[in-house]
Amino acid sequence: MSAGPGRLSASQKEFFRINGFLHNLQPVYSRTEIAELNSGLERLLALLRPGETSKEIREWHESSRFLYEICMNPIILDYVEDVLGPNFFLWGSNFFIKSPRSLSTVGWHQDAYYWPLSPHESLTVWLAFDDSTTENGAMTVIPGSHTAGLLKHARAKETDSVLMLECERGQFREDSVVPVTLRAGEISIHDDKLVHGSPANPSDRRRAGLTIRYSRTNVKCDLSINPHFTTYLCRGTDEYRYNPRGVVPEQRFARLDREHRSIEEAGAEAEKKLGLR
């Protein structure tokens, strides 16, 4: 049983700790509240130039106080704050969206492989702006596999995955995939370190969803490698202060124009990162 909106129980503690993941949490957006964030996400979607992709709306919580309200909500902060403790920030958002009948994959993949972030304690929070059901696409997980630390990846061939490098096979059991089925208005949460990914959409119903990063303070970041990095305490102190601050957006819907590292670039950095190249 939950502990309430947004606070986990011992036993919802204890399941993250052993399988690395979290989903069938209360909702944390009504049916109405999630129709007019639907409309602000339309929004946003009209500040995307000509042969712009919802994939460019990332990190727009820094430019955009719609988003940043979002990333802020206390029931999503109570319960990250049960998984990462009392002192941590929020540094990323984007949006991943799959249109009806979109052959686009996401690989196995492990967040942390990607991220310049040191130690390994961040997590991904995915909030539902539709339903998200194995018939469009819904996220798959692979429980415990992020005990396992981080495993290699090799680059991705002949797939319609997004990604450039993805988890080699025959390191973490297949057969034990879970889909992380959400209602919109739900949450699930991730260790950075778990095996995930998705499959194609072919249903003629949209799969949208928002990612929200979080990470304890302690973390650093490598600004020789992401020079963007921004991060805002969420909770507690930030008693380590090894990472730059963000100013509160104060416009509701601004974009945020800033050149991102390519899928291309992070697999390349994370190759070299690992000492792969």
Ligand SMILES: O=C(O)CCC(=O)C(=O)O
Contents of the next structure:
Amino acid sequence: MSAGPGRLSASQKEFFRINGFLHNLQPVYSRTEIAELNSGLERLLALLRPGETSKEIREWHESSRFLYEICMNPIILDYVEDVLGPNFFLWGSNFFIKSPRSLSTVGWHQDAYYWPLSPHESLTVWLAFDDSTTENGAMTVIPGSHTAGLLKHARAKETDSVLMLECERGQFREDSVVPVTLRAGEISIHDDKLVHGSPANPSDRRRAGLTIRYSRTNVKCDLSINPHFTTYLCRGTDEYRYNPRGVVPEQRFARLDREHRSIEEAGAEAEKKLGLR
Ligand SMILES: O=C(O)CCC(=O)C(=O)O
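What does the same protein look like in the form predicted in complex with the named molecule, given that the last one was the form predicted alone?
Below is the whole assembly, all chains and molecules, this chain first.
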């Protein structure tokens, strides 16, 4: 396997292998660039219909060139290549925005639990649109929790959680929690089996981040569960051709008007697997 573009040092790669996440990386966007990206985010938010929330901006990289270009930023792809290897595709993006004084939390979970993908060889890049700190509800992770396989999830007890299912307590070291703090324009990276979540935002500052999901080309989606799964090859070749390919969007800002499997539906599917419903 190639050594990758070398944006990550050998010790950072080793840190990721052991801990399942990375932050404190060189910024991807400068302060000026992230201000421009935030203007773009405003344009996207303006496309929401009454009653919709930012959660609706899901997979809009398929319809908005603005988002597609962020997901295909060569610096981000270099980082991803250093972790996933030479052949990988983009398939997901969505915003996690916590307004000032928002009670909304994200319960402990593993992404792989929600995704009908196998094998589990995917990762998330979390791009900070705002400074993300312990004061405004930065994402938190349990280092090393990606090595224990898929953990049992149960219905969320916390009513303010945006997720339906969360990891049952006692299966991971909650006392080893690490906040993944970021400056606007920086990214973190986490493994699809890493236990992570985030607390509420009691501060006066918004906390917005864009999650971008990438997988190795040997990862196959169960299209009976997610028939809209669409991939864009980022680097290398796709010898497997397991998944549908997307068309690069032309419009700079456009909604993706398609029925999407919501987090709730993904949770319901996972619950069925568990025999909870
Ligand atoms: O932004 C957050 O607080 C949580 C993000 C998350 O759960 C994810 O990236 O899968």
